[in-house]
Amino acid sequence: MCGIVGAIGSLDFRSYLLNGLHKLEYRGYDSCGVYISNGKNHGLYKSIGTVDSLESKVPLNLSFNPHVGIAHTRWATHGGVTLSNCHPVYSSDHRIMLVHNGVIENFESIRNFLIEKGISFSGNTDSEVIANLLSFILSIDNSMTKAIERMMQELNGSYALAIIDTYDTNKLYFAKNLSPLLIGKGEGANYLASDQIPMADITHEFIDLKDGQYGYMSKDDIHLFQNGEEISFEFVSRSSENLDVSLNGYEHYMLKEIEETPSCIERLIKNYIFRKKYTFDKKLLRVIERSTEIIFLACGTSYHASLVAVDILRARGKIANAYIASEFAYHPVIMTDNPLFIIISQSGETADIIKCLPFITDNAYHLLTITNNRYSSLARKAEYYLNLYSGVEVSVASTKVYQSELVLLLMLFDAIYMDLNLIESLNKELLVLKDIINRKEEIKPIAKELANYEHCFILGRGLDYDSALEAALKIKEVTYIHASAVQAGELKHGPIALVSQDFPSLAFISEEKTAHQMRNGFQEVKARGGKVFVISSKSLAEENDSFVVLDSTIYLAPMAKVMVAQYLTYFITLEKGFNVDKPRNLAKSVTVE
């Protein structure tokens, strides 16, 4: 969600900034822009839509040599998708140029104050409020670092800022609170970005800015401040392993990432199993065993993965619950006095989860964080941390990361209970997944038919309902078909009123004990004109099922069913002609509440 790229010094700014924006496209955006300057000359280029469209506006051969530049991809929060709201944004006096990730909660009161002071606005963003506030403070005290400190005292909310003072373009300023921002060390230049990826090919030495920190860089120096005092810092070496964002011959990232699932599982096996024994921190395992309650906090796809873990724990007598983080942050629920919190976030920057952290830390509860980014905000604040090792996931719709989350949770609890026979089962599951990949063409006809509908139910019972929730999310977010997950036994308690020849159902069957009841329910749907597309496990399959997967160990069954749903989503979206990797209105990394 939004991306920042910036630099100062001697480099090819056009290439660095635009390539950096391309590498941040996976985060989701609806407009983008670039500002470059050498003090005497400058260029400001903006575009509604893609970085490709912006690239066509930035001259291949610039008429001047810039020494400072900032760039941004914007996902609209405050203000519509217009050029005036697109970043970079100027202050009204054109002194301050900045890009901003985050949300300023008190922007309206600051905006009204500034309007009373005679300051005008060209757009509707909270980001322009920041620019004008900083310029206003500078009119009183011309020290930039002091003005930034004062500005930060006035702002409530989240922000990562890259700031250029057009009166002194030999410095690139920055500030950070509750939104990620990295400083990269270079030779003859220094860099910043909201993500490591734009800088991965240039440097491996970084400063992970902490909340409340601000400062400036020149081509040779970096100065860091907090609470009005300059502070020391250390560069941290970061590996660029698993940061590849190339398509590697695939037409779309979503397809590539679905088919990377087996390699992701193999990577988890390599990192957490040695000689058929788990290598998890023994202290963490003891904490899990001794905790009287396990509380999962997550959003979207990660929440759906946690539901399977809840089922596993409850079946073994452990109190376990999963909560949507945005709800828990304001309505926390704890049933015992010694809980362990497990927070799951693909990006490690999810604002809704970060909002929950004070409740956990203020009460000194144990915390395990699971993310796909070991350098993220949530990972750095964790008591215990587990990496998903999935590599970069570019497509907005999560695929391989869901599967990695599911497997890692299963591995963790198998290390305690040792009754899932998971190590052997995972090798078998890899064959199940590879079989689906090899037979994906068989899914196309189902997708082609489903593409004709505007609504559908996704039916399941037990773990299949957990899979149905994830399948419904995938179908909604990428195909724009209204998909609703329903516990199959509840269909007749209300939802069946929607069933008609225009309202089909997709159903999962993985468990023998509910297979008969599932199929009885299908008769009720068919009697009302509704069509049912059945995805079943081989031992429970019947002749007219739409797609049959090889049998899985029951707790791994969601992997196969969800992979089929991912392929269905992909092929439906192609059939409908929509953007597979960048569905409308969505962002990959949700860094605002």
Ligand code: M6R
Contents of the next structure:
Amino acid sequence: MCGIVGAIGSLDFRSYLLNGLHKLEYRGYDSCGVYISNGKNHGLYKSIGTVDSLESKVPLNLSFNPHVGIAHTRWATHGGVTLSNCHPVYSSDHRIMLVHNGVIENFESIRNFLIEKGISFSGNTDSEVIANLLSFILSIDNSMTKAIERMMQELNGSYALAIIDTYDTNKLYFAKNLSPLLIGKGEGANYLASDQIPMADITHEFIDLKDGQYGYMSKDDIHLFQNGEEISFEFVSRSSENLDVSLNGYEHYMLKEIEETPSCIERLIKNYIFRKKYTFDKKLLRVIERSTEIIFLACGTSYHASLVAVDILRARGKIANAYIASEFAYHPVIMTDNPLFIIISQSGETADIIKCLPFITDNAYHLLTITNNRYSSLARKAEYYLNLYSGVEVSVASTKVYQSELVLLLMLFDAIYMDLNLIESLNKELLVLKDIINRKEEIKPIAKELANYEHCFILGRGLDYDSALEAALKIKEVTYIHASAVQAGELKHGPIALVSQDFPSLAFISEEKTAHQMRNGFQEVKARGGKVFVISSKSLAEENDSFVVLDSTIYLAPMAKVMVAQYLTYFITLEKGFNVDKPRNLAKSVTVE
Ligand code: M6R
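Next, report the structure of the form predicted in complex with the named molecule; the form predicted alone has already been given.
What follows is the entire complex, opening with the chain shown before.
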């Protein structure tokens, strides 16, 4: 949530900062801003809405040559979406200019303290409290690094900060706690950003700041501090492989990413299978085998992928449970004494999951982390780690990564139980997915019709219910249609009361043993005026089904059904004229609780 870009030295600031914001915009897109300075002259530009709108405000030919700059794209937490709340924010004396990612939990008491000291605020953000606190401390002791250290002692919460002291613009200051911040080493310039992506074309040498670290950079130097002491550091090399965020000719990221699914699966096969054998760490496989219980922790789409894994494990007699991380953090449930935790997160930065970590580490439980970013906070704290290798997912709605999460989990458990025949089935599944991609135009008319409704049920049983949950999330978050997943057998126990000609259902049929019951249920819905759009597997298909996919091995069936739901979501959203890649009120990675 929110993105930070900054640099000091000799470079084209307009291009670096604005391009950087464009690349980070999917992380938060309520408002954005840029501050540049050369000590004598400065420019502060802010805009509500997209980086495009900001771009038109920053002059193409700047009237001065900046040597330091910071920029930010915001997802509002404290304070509405207004220009005064938009970053960069500054202290009331205009000495401190900063951008902030994260949430300060004790901002209200600090703000009240500062107000008592006569300091005024122009907005409502916790970030402006940081700027004023720092400036206040500086009024007592004029050393920036000491003031930052003191400030960090006062702040409770998460922050990645890029700070300019307008009294001395030859340094760009930074500080980090619980929010990612990366320093990039350049030639005649140094860089920082909340993510590698804005710096990927510029440098491969980074300092991955740890919690509690702070410091400053000049164009040639970087100084790092912790607990009042200057500390040494080494640059780590990071490859920019799979960091491409271009649209490659597609109109939207969501469409591009849905259609990247087959190549993501091929990448997983390449990385985890060699000569028809899995290459997972043997120690990890032993831990899985010996654990008395597997506990999945995840949120949103990643949670839905874990539900399929739970079904597979339980069917093999293993105790397995999936919990929504934000719930587990406050209501942890352990059924047995030797659990293995499996954390699944596309971004690897989700705050609700990070909140669960102390419980796992304090109890010395085993932990496997699966993310799409091996440098993310969750990946770095992992005991065992598996990369999803899906490439950057830009669209806020997760599509290709859901599929990769599912496949990687299946591979992992197939490596133990050896009964899913996955290595063969995956190649067949690729054909199933490519067939859907080739026939996506057939999904458009269904989307056109569904776009007319305000509500719908998504019906499924068994694994199809897991897919229904994911389909409902997708439809809700991007089309703003209220979609609710129902285990089809439960309809008559209550939800059917809502069915009417204005309340249709979308239904998945992949399993032979429940197909008949599913279709009986449709009669009850239709008898009450409700329309049913059926997405079925070929061998279970009937005339008038809305879309038929080729048959999958049962555990892979969610891939095809969810892909159809992803296309439906995409086409409904286009039909309704909403922003496909940046749905309202959301951000790609949820780094605040
Ligand atoms: O990065 P994560 O996988 O931890 O994110 C979890 C959810 O925030 C995420 O899946 C969210 O639900 C997506 N917007 C769903 O499309």
